[in-house]
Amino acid sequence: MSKRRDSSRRIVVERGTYHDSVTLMLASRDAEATEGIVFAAAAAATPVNLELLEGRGFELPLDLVPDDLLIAIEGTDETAVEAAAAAIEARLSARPRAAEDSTVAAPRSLRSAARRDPGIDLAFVSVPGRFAAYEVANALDAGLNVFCFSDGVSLEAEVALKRRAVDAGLFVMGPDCGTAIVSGVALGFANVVRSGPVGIVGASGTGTQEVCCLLDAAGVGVSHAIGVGGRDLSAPVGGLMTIAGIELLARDSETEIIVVVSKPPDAAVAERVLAAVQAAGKPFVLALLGAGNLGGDDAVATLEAAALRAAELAGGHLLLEEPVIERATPGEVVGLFTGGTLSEEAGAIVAAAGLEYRFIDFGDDEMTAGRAHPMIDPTLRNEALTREAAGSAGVVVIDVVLGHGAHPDPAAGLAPLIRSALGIRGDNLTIIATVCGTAGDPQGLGAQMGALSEAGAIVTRSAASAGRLATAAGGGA
């Protein structure tokens, strides 16, 4: 361990020390809640985190590697810094709570857990990316289906694992699978939605979430939402799990309508997916973003349209009132998103209008290395909102994703920043927020939308709507 100090700053480097990103986020919050603290962060020494700390004026050693732990604290005096350091240490050294029955030893592996309870058929893998492929392989060897939340798995490993799963009659959701709902059980980031006849296969976490939420708004429920990871429809993976998911929903008696959602797919793989869903023998909707009119009348161009079509097939009705842009604020359109597919969809609409634009996905793998996902810890995105709003942007577009696993009150951090930015820029800035959530989500959809609206943001319910509103605000056609 090495330390560098001045009267109100401290940098601590712990070599080769690992803590999961959520624990580091909580430690940082504990420290920042200490009286007299201006800034505090406990973070892995990844490039993104180093850039953040250097931008705040911290002097860092030159020989840092991502396996090192950084603790950076800035306070009004040394007493405050010392108290914040103690808060971080307390969080990082805390032992996990013992199980209710402490006389029974916890299983030491996925295999032993599966042997202990033959009723287990699904493993949830969330470990550092370099270990994830190994754990997924162990789960498959134990006869378990897998939900792999971890990213950082190589494409080659993903292909091999999914081929092994197909051969064994098992399922791999992921890697980098953010969302699934299986028989009403939420995995990863998922919203509180009613049960119903629509089954979803999604090569997009936030895309799946938006479709689920809009269906819920239409009074239509979901049987299952099967995540497959964002690379499943790439040429190397070949849609292995997407096709397996379609076949599963085709056999499922609770599923009457199938929706397939993905980021832009490989063209040949998209054709195979179309053939599989046509063979399923059930009404279907394809939302393969960027795939053109593949699928004819059963294909749609946006997530919003996918939910609308599926709701109609199920006998529901989706009515979304889109706000009206009363004045244009020309200038660059900047998107600051936590959901990759939401960012791509809104950005594509703005791009098609010929406006100058720049969209950033803070949930991208490079941005989340050593950090909690921005749906959990929105610090980087919120700081970017302040920075971009103070610049020359004419329109700033953000997303707010609610549900299980997400930040408990994202509007609480965003609303003051929105109010401040609009107070400074006045009539020269428009801020648009698309909120993905349901009335049943723990954060409270109405309360979140209300807080953002009261702060001055134009609030809507879909990424496509946010793209249209941004185009209008930016002066596009």
The other form holds:
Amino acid sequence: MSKRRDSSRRIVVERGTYHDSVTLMLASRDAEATEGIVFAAAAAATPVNLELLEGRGFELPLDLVPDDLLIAIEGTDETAVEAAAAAIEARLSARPRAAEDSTVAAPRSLRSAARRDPGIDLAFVSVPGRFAAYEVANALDAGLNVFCFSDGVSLEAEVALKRRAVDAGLFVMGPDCGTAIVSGVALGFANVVRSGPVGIVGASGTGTQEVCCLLDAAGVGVSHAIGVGGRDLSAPVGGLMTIAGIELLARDSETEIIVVVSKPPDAAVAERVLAAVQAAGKPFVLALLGAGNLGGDDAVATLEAAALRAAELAGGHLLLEEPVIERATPGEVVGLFTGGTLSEEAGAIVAAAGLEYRFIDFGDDEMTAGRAHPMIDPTLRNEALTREAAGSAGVVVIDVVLGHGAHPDPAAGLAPLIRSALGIRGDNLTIIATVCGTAGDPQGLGAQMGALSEAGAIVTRSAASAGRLATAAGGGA
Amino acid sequence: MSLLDGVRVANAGIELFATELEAQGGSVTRVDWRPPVPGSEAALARLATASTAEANERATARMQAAHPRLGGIGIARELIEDLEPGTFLHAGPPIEWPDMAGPLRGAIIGAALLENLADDPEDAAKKAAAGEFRFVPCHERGAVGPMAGVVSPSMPVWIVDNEPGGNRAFCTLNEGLGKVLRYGAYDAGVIERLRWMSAVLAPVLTSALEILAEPLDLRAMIAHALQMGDELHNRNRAATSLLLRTLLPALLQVDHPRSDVVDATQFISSNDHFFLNLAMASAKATADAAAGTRGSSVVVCMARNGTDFGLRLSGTGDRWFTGPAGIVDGLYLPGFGPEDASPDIGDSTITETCGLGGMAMAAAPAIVRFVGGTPSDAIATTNRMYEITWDESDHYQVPALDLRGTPLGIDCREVVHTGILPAVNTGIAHKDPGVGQVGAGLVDPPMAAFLKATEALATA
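Starting from the form predicted alone, produce the coordinates for the form predicted together with its partner chain.
Let us now look at the entire complex, which starts with that chain.
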């Protein structure tokens, strides 16, 4: 451990020390809440984090690697810095323990955990991406199904692991799987939805969440939502888990309608998925975004349309009130999203209108290395909101994703930023917020929408709607 | 079972996701996940797509099926391939004279004198330095030897057969404590004892074994000894007692001079470690049965020569992966201290390779103070070893762990994945030839050897 301190700044480097990104974020937050602290961060020494700290004026050693832990604190005096360091230490000193028996330590691998409790049937993997493939293999060794939240697994590894899972009759959700709802249990980021007849297979995390939320709004419930990871419908992976998921839902007695959600798929794989879902013998909706009219009447082009169609099949009706744009604010349309597919859905609509636009997905692999996902820690996105709103943008579109796993109160951080941006830019800026959530979500859908709306944002409930509103506000058709 | 039948989760990574599952009323086991040993990232990523699991299943199945029985005693040169005069087997990975530690050099000198290949110790050392002798690891000839592990052509060796695997293993007979060849001693008394072992001890035991109706079931004897407080590496008191008890009726019937029988019985009876060499040969026969399984990451050999620690994997053939031998952390006999210690030496880590010794520390509460701990520490140690083993023994059980099988089949991948090294109990040799044992304790094998082996498996 090396230290360098002056009256109000401290940098501590702990070599080869791992803590998960969310725990680090919480530790940073605890420290920043300490009196007299200007800035505090406990973070893995990834390129994104190093840039951030250098930008803050911290002098960093040159030989840092992502396995190193950095603690950077800036305060009014040494006492405050000391207190902040203690707050970080308190948060980081907790480690998993097994029972009270001091002779039994917590398991160090997923296989070890499964060996101790044969009832375990699913491994949740959210370790840093470069280690994730081995963890998935280790879980398959133990005969476990896998939910792999981690991204950064090579495509070759994904193919090999999924093939192995298929051979063993197991399921690998992911890598880079954001959401699943299995028999009413939410895994990762998932909204609190009623149970019902619609079974979803999703190669898009936020895409699946959006469909779930819109179905819930229509009074239609979900039986299961099986995530498969964003690359499952690529040519190399060949839809292995999507097809396995469809087969699972075909046999499941709770599921009456099947919805398949995906980012733009490989054409040949899309054909195979269509064949699988046709063979399932249940009514279905295909939302393979960008796949043209494959599937004919059963195919839809947006997440919103998928929810509408599935709701109709289930005998429900989706009626969402869309706000009206009264005054255009021409200029670039900037999208600042935490959900990748939501960004694509809204962005595609703006693009089709021929407006100048720039949409950024803060949940992208490169942005999340060594950081918590922006749905948990929206700091970078929120900073971008302030920056972009102060620039020449005419319209800024943001998403707010609620549910399990997400930030406990995202609107609280956004509202003052929205208010201040609109205060400065006045009539030249429109801020549109789409909220992906349900009435049952722990953050409270009404309260979140209310807070954003009160701050001056135009609030809507689907990304497609946000795209239409942005187009109108930007002066498009 | 189907994914949709409900979920019970093991969580590795972000704590928040475990908390969220619990908030929904779900059951979550938290893995204390930490990044693997630095430098192992690429190898583990490659192994993620290999069929290591199936290979390990096959390799450990062969270890489970192994049934070591005592096939008798023979003369090394008649049993061991190309063990001609001037060739010496030794413990650990390959090594040549210039790099040998004191105890190994001393044992080579003593064995050269025993084989009448040198006039005196100086002459033996001169010939060794001049390249007149050939040195071969015991492990490369189906044998194992404690400490220096030197085997020369005329020595009597135990023959241990593993019928299910169709293989056999050899080990010398234990010389007892004090000034002995295996600790590098070579004075006249040492040589005289070795000659007596060839001339008297081995023939008496051979006659006794011939009287027994069945070959001695060493697997059963080890299983019993584990339940009587031995871990079969640093404690062999129960196993030695069981052996003598089994041999006693036959010893009373052998057609040898009564004084020879008394001497032989006295010799065994006064040496708590007499069984160690049988435990080692049994473990060698068990581990060799698992060797050569393509793709397997199971460790089938761990051994030290006093300079290097070396290991071999089931899936990487005859290759050795080495790192520097460690200094043993332990208790010293009066008048000795760490400054007197030679680095770790001996093939006795073959016991750990098969889940005995330090891996089964929980079975031996009587020696935990000797290796600096409490019975609780011993239980914690064995519990920790399950983190790095593929399987658990069907035959060897630990009473203190509710008769759970001993940790079996060290998975090299998991050593670098978890950073947990196999627990090794061992004796400490004096660094100078001829002094003997100065203590006993625990030693950490070098992680570098496990890292190299994992990399080799990943690129095999």
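Residue numbers count along the first chain shown, from 1. Definition used throughout: the rigid core is the maximal C-alpha set that superposes within 1.5 Å between two forms. In this text the structure is predicted, and so the values were computed from the model without any measurement.
In a rigid-core overlay of the protein, L417 has its C-alpha displaced by under 2 Å between these two forms.
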